[in-house]
Structures are given as structure tokens and as C-alpha cells.
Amino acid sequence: MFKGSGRYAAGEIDRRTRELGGSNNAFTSHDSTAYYFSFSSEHWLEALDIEAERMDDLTLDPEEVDRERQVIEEELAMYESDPWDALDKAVHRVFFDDHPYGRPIVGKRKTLGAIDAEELRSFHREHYRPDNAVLVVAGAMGAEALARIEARFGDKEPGAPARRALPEPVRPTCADRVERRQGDVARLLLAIPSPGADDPDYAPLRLLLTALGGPRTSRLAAKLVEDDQLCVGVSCEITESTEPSMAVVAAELLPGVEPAVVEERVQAELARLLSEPPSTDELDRARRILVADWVFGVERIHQQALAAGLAVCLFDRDYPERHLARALDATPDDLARVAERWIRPRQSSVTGWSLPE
């Protein structure tokens, strides 16, 4: 998509964006891509130019396309060697076993060989539509904003396939393992099955993970690294997609540390939220964390472009707001109850060890 168009020679969009002061990238998750421009805000046309250009008359020269090829090869030897983004594939394909969620992301060599040219063409033209895009434009625009947007954008044919219904992914039935050999250190990743992201228990779940795993003050950093000193790092998240998916918990051991030890103190935390739910001041110092990490997600305009571009495509403009609200409303009872629904590791979860070799 940065490798030209009708109008945009090979290279030129990155060499414009730069010569405007601006900054320019893409990113892809499971759920959907994004192509974003940071320009002053006397230079966001050209970002609209190039938007609307490629989306009617990509290129997609044969020579470029086995240029990004290369890249993307580049790409997945870079996280083979990785062992966490390894750990976390390796992971993702127990969990979710043929379910989409399931495959990398960046695909696999295999495949990512047989792709052509003529396929990409052919499923740019079938993807990139208006009807299948949403469009956000943030910043000191001016009163004309959405005059230019229709005039670049409105003509354009719509006809994009209705988006496929993913299966909901099949929970694990038993605590499943998955063991790897790599790196000098040995790395936890525990992934339990958790809710999709406007299910009302999931903002509840949130704010109870960030009781469990948030950074120095929460009951598993206290535990595996300020007290007993067992781990570099530890963390609690939660997948925010569409579909049920999936919190994890993971950790880094220090050197010399026996991995069984900390899979049992990790289990122990998880088993004592059912009996002892977070305190008055462990749900305080969480909710301070959440809206602290919400207010810095969003502290920059690009930020909050991007936030309410993703809300628009997988929910709806106030879901941030909505969920933030949420999770701060969530009581103790809430907690004790999503706790008891979605906290049983030892009845459905992959722990997954990445052990040096």
C-alpha cells in the first residue's frame, strides 16, 4: 500500500510524507488494519490525496510485491528468534486451535510464498472499498473537513462482501501445555479463556487482572518479584477483540529459579481471588492504573485518532468511554463474580513455558 499508485511513483509516499515534516505507518491485528498519516494540520490533504489515490489505483508492481515479500520473511525469522513473540504463537495455535485467532498474523512461509501479485490485486479490490473502511480525521482541520473528505472520497463505488461471521472459538476443555526450548532464561505465559470485549463481565475482568498483575503494587508483582524475588517482570492481560477470547498471565524468571515454583505461586494468586477478592485499596491503586494508562493511550491527537478509528470498526464511537466507565464502576461483588465465572486455570488454560536451551 506505501508502494505506489497511479498518481505516486514507487517510494514517493513515504519521501512526501517526510519532506511535509509528517510521519507515516500501518499495522494488523486479527480483527482489522490500519493505515494512519501524522501531518501539521495544513498538509492533511495530501494524507487524504493518498488515501483516496490508493484505495481506486494501487500498483502493485510484481518487482515491489517480492520486495515486500523479503521484508515480510525478514519479519518471521524475527520473531521465530524471538522467544516471547515465539512463546506466544506457539500459544495462540493450542488455545485456539484451527480457529482463526489461531494463525499468525504475518502468515507462514508457505503461504506467504504462493501469494502473487494478481492475488493481492485481486483482494484489494474486493476489500478496499468505502463500505468496508472507516475514515477518521483528527486535529484543526477547519470548517471545510468533511466538504473535502466527500468530494475525495464520495464517488467512489461501494460493494465490499458483508463481513464473514468468525465461529466462536471452542474454550479449552483441560489444562493443556505447551513447552518450548529457547533463550537463556525461562518465560511463563498462562492463557485462560475470557470474554469478548462488550460482554459485561469483561471490563469487570479487566479491572480485577490489573488487581492481579498490574505493575510493582499488584498481589502477583508484590509476590514473584518485590518479595520473594523469583522474577524479573510479571504482567496480567486481557485480549480485547470481538470474539471470546483470552486473558494471560506472564513472567520472567530470573536466572536459576525453578519454573515449577513459579506456575505454583502464579496458580495460588489466581486461586486466591476466589477466596480473597481484591481489597478496597488493591481496587483503588487498579483504578487509578486503568484511567492512567487510558488518559496516556490517548493523550496525543494521532492516539485518538486511532482509538476512535478501531471502536468505529469493531464496536461503536463511545465503546473507550463505555468500557473505561465500566471497569471503574465494577464493585466487589462484580469482581467476585467474574472471578468465579472466568478464573479456573486448572479446568481450562495452555500454560505455555519457553525454557533456555
The other form holds:
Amino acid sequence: MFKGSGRYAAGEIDRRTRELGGSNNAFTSHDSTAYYFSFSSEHWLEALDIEAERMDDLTLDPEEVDRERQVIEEELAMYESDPWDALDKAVHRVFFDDHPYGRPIVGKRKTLGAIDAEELRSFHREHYRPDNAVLVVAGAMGAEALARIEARFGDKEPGAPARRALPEPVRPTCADRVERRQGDVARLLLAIPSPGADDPDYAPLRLLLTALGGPRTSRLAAKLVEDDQLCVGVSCEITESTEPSMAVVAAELLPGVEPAVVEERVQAELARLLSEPPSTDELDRARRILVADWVFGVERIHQQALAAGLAVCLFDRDYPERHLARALDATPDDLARVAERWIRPRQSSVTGWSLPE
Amino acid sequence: MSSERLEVRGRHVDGAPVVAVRVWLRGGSRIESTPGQALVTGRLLTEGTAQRSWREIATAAEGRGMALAAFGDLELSGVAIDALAADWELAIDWSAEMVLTPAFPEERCAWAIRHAQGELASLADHPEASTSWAFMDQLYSPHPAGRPPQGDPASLASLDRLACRRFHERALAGGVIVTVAGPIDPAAAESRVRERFSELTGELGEHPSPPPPDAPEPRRDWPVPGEQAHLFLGRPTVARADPALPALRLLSVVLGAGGGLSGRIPYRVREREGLAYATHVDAAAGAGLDPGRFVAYVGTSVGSVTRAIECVREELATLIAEGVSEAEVEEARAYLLGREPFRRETARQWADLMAASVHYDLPLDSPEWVVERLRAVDRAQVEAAAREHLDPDGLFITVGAPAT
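Alternative state: the form predicted in complex with its partner chain, after the form predicted alone:
Expanding to the full complex; the earlier chain stays at the top.
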């Protein structure tokens, strides 16, 4: 998408962006691909022109495709040499089996080698269409903005196929394990199932996991880092995806700490979420952290555009407010209920270890 | 530089209801007697005060959604607080409590030391970061810029709470900068800061200069885990206040610091030769009180190291021999001018910019000054900066690669 289209030769999009004092980039997740620009307000129409053009006039020169494949192979090597990235990839593979969420987004050497310009052209033709895309413009774009967007995109042909339903994610049916050896430090990634991000359970589960593995006074951080001093750091994250996915507990151990001790304590804290759900104080704290994170996360116009784009692309424009309202309304009983439903590590989880070589 | 022991800046920033408070003490690893001392001391500021334990501080902060960070880096130590705007007074009060009445509890000091040792072990597992520090050591040692802020495991082990307390007293004596930004009344914020920090009076202390770098070895091979090679090429350039800095910033963009895949070195290494996914360039990285550096990074396969070095050298040689075009200079200038508004969007950015302005005694928080400085650079100055600072035969190289 950056390597040539109609009026923009390979590299020209970046050069033009730079010339106008802007920045651009793109990222891909399992659910969506996003392209973004940020310009001072007098130049935003250039971004519109670029997106309008590369939506239906992408060059895809076979030589450029070959060069980019080489570059992606280097990207693969970069991820493999990072112990967290490599462990995350291994855990995803075991957790999701053949489901697309289990595939590395960057691909595999074997599959990359088989992709040619024609296959990319076909993918682009099929999916890069206005009825499969969301355009967000945020900032001081002026009163004529919608007319200008209409002028550039209004005549584009729809025709993207209906979004394929993904196969139902196969949750682990046991306490599965994966171990690898890399580096000198032990790292744990314990994955459990989680609902899709618009499921009513998602916000209470996120609060529950903040109480479990959020900042310093959360249960795991207090236990494993601050008090027992076994780990350099510990965290909990929940994937924000359209389909049911995974939540993870991550811990990096101090040298000399026995991995089994940390694993046993993580399991104990997960079990304690059921026997002793977070108190009102813990819930209030988690809620406050979540609200502050949300406020800090939309300070920049770029962040606001990105959040709106992902909301509309994956759910609908009301999703962020709906999610926040669910979090604010969650009660201790809601947290106890979602703990009962989702925190079942001995029945459904993947425990991944990256252990010293 | 100001002779005031306490420098205060407040600024009203519209936008999200966020207030940012920064307290910077002019004392980082540049003035430490034991490597790691600034980092451990800085971090201990949130680990307990005369009034509260670390747990009481953390519980209260998290209960208000406040983000507290305490730090010690090369030039500074201190605290940074990001809070919801309604808590601006509390954020100022707590920052004063942590900086003026730290308790340096013995058990938290021991933990901070052990934690930093753990971070060093972790760093060794990350090949790019590990190679980056080997490169810094090559360029700057024995200057403290040449080592991670954690120092090394042995130096950390020799620290104790008294060493931390002594360091903090020295840092306080060097001067304190407090900035507050957000949807606040700046005069009210400044007044509250002056009241809470009123004990900071008296003469500014003098800090000795750190030792200068030795002459670097031309090339260092550094064993790293993994399969990829990590290549750093560079050399020291200029400090933040140097008049050549704006020209070097333009050169950075010409060479590849302009984002995307543009710039001579990323274009050559990644786009034309397909040698790397990750490549970045900066002609004045880390420019502060002491000289920064020109650095070009390439993450590539082991078999492509020689070629990647050739590519970077050739691009620099071409730049020096043939110069830059007017169009390139104008493009780089437009890029840097265009990015300026994005460096001043949030309360947090303004709080950092104001503190940096005081610390470096430069009006970095004035958009007009920054723009004027960039506009004043011409093509001849860019080419002169390239000739002076980017000689391809004068580069120092660190290659991080798996041991064979």
C-alpha cells in the first residue's frame, strides 16, 4: 500500500507525507487493518487523495512484492529473537489451534514464500472497497469535510463480500502447556479464554483482571512483585477482539526464582478470584484506573480518530461509551459472576513458559 | 542557567481533563558515585515518605486513577504524576511530599536494587537493546552515558539507603524544576508549588562534570541470543544547546528520521536492498548537557551485516561528496515544522517541554523559537554539519550477532 499506486510511485506516499510535515503508518490485527495519517489541518486532503487512490489503483509491482517479502522475513526474525514475542506466538498457536486468531499476523516463512503479486491483487480487489472500510477524520477539517470525502469516495464501487463468519474459537479443553528455551530469564504467559469485546461480560472481566494484575496494589503485583519479590513485573491483559479470544497473565521472573513457585502462586490467585472476589474497594480502584486510562488514551486527536475507527470497524460508533458504561455499572456480583464463568485455568488454559537455555 | 534553587512553570492546556506535574531534580547518573545510584534513588521517591508507606501512597494514587512514576536517568531524577484534572492540588502536594520527605526505607531500597538487577538480566535477553548498550559503552565509556541507568549488578549490590539519601541531597542541592500543565489556573498552580516546596532555598550546589569518553575502539562484536544481527554505526555529535543542532535535525530527516520508509538510509537498506525490516537513523540522538550521537541502526540477517555496513557508509559518503538538494532540505524542514504542533498537544507533553526548557536553559517550549531556529538553517549549514559529523570513515561500529 506504500509501494506505488496511480499517481504515487513507490516511496512517494512517504515522501509526500514528509514534505507536508505529516506522518503515516499502518498496522494489522487479527480483526482489521488500519492506515493512518496525521497532518496539520491545512494538509489533510492529501491523505484523503492517497487513500482514495490506493483503494482502487494499487500498483503491486512483482519486484516490489519480492523485496517486501525479504523485508518481512527480517521482521519475522526480529520477532523470533524477542523472548516475549516468541512465547506469545507459541501460546497463540496452542491456544487457538487452527483458528485464524492462532496464526501469526506477519505470516510464516512458508506461506510468505507462496504469496505473489497476483494473489495480493486479488485480496486487495476483494476487500479494499468502500463497503468494507471505515474512514475517520478528526480535527479541524472544516465545514466542507463531508462533501470533500464524498467527492473522492462517492463513486467507488462497493462489492466487498459479506464478512466471512469465523469458525467458533476452540477453547482449550484442558490445562495445556507449552515450553520453550530462550535467553537467561524465565517468562510466564498464562492464557485463559475471554469473551469478544462487545460481550456484556467483557467490561466486568476487564475490571476483574485489573484488580488481579493491574498496577502495584493489584493482587498479583502486590504478591509476586512488591511483597514476595519473585518477579520483575507482572501484568494482565485482555484482547479486544470481535470474537471470543484470550486474556493473559504475564510474569517475568527474577534470576534464580523457581518457575514452579510463581506458577503455583498465579494459580492460587486465579482461584482466589472465585473464592474471594474483589472487594468494593478493589472494584472502585479498578474502575478508577480504567476511566483514567481511557482519558489518558484519548488525549491526542490521533488517538481519538483511531479509537473511533476501530469502534466502527469492529462494532459500532457507540461501542466505547457502551464499554465504559458497562465498566462503571459493574457490581461486585458481576465480577463474581464473570470470575465463575471465565476463570477456569485448570479446565481451560494454556500455560506458556520461556525458560533459560 | 538560572541561579534559583526552585524553578516553577505552570501552563493552562485545554483538552482532556488531565493534569501533569513534573518534578525534576538536576542530578542523574552524571553525578552518581556508584553506577545505578541515580536510578535506585529516584525510584525510591515513591517507596515511602515520612508520612506514608509505599503501599499507602500507591493505594491512594490508584484509587484516584493517578499514574505515579519516579525515575533516575542520565541527567535527572524526580517524579512524574499524571492525574485527572480535579486532583491537580493533590498531585502537587504529593509530588512535594515524595521529593522533600522521602524515607528511603531499608527493605524497599534492597528491593529496588534487586529489581534493577533483574532488569539488567532481562535486558541481556533482548538482542537489540543489549547491542545498543554495548554501542553506547563503546562510544561513551567511562562517561555515564555509556552504561544503562541500572549500572551493573555489582555496583547495585554496593548501594544502601544511606548512599541513596546522600545522592538525593546532592540532587536537591543542584536545583529543582517543577512544572504543572492542564486545564488549570497557572498562577494558582505556581503559587501552590512555591508554597509546598518553600523549604527549597539557599545556594545552588555545584556538580562536578562526569569523566569524558575514552577514544572508542573502531569496531566491537557483541554476542547476542537469537538469529538476527543488530548493527549500530555512529559517533558522538553535539550537545542540545550547540548551534549545529538544528542542522543535524534536518540531516536526521534527510537520512531517515522522517518517519515511514523515507530518508536515504532506510530507502537504501530496506526499500532498495531489502536487507532489513527495522532501521532507524538520528544525527543527534540523546543530545543533552553532553554530546548526543549520530546513530544508524539496522536489524538484519547475519549474512547481510557486511552489505548493510557498506550501504550506510556509501550513503554517508555520497551525502558528503554530493551534498543535499534544496528540495531535500526544504522537505526535511517542512517535516520538522509540521510535526511541531503534535509535540504540544497534551498536558503531559507541555509539562515535559517546560521542564526541559528550564533544564537546558533554552526556550524549547516556545513554538516561535523552535520554528525560527529551523527556518534559519540553510543548505550550506546542513552540508557543513554532514562534513563535520558524519564522516563514514570515522564511524564506530557495534555488531550484535549470535556467537558462532
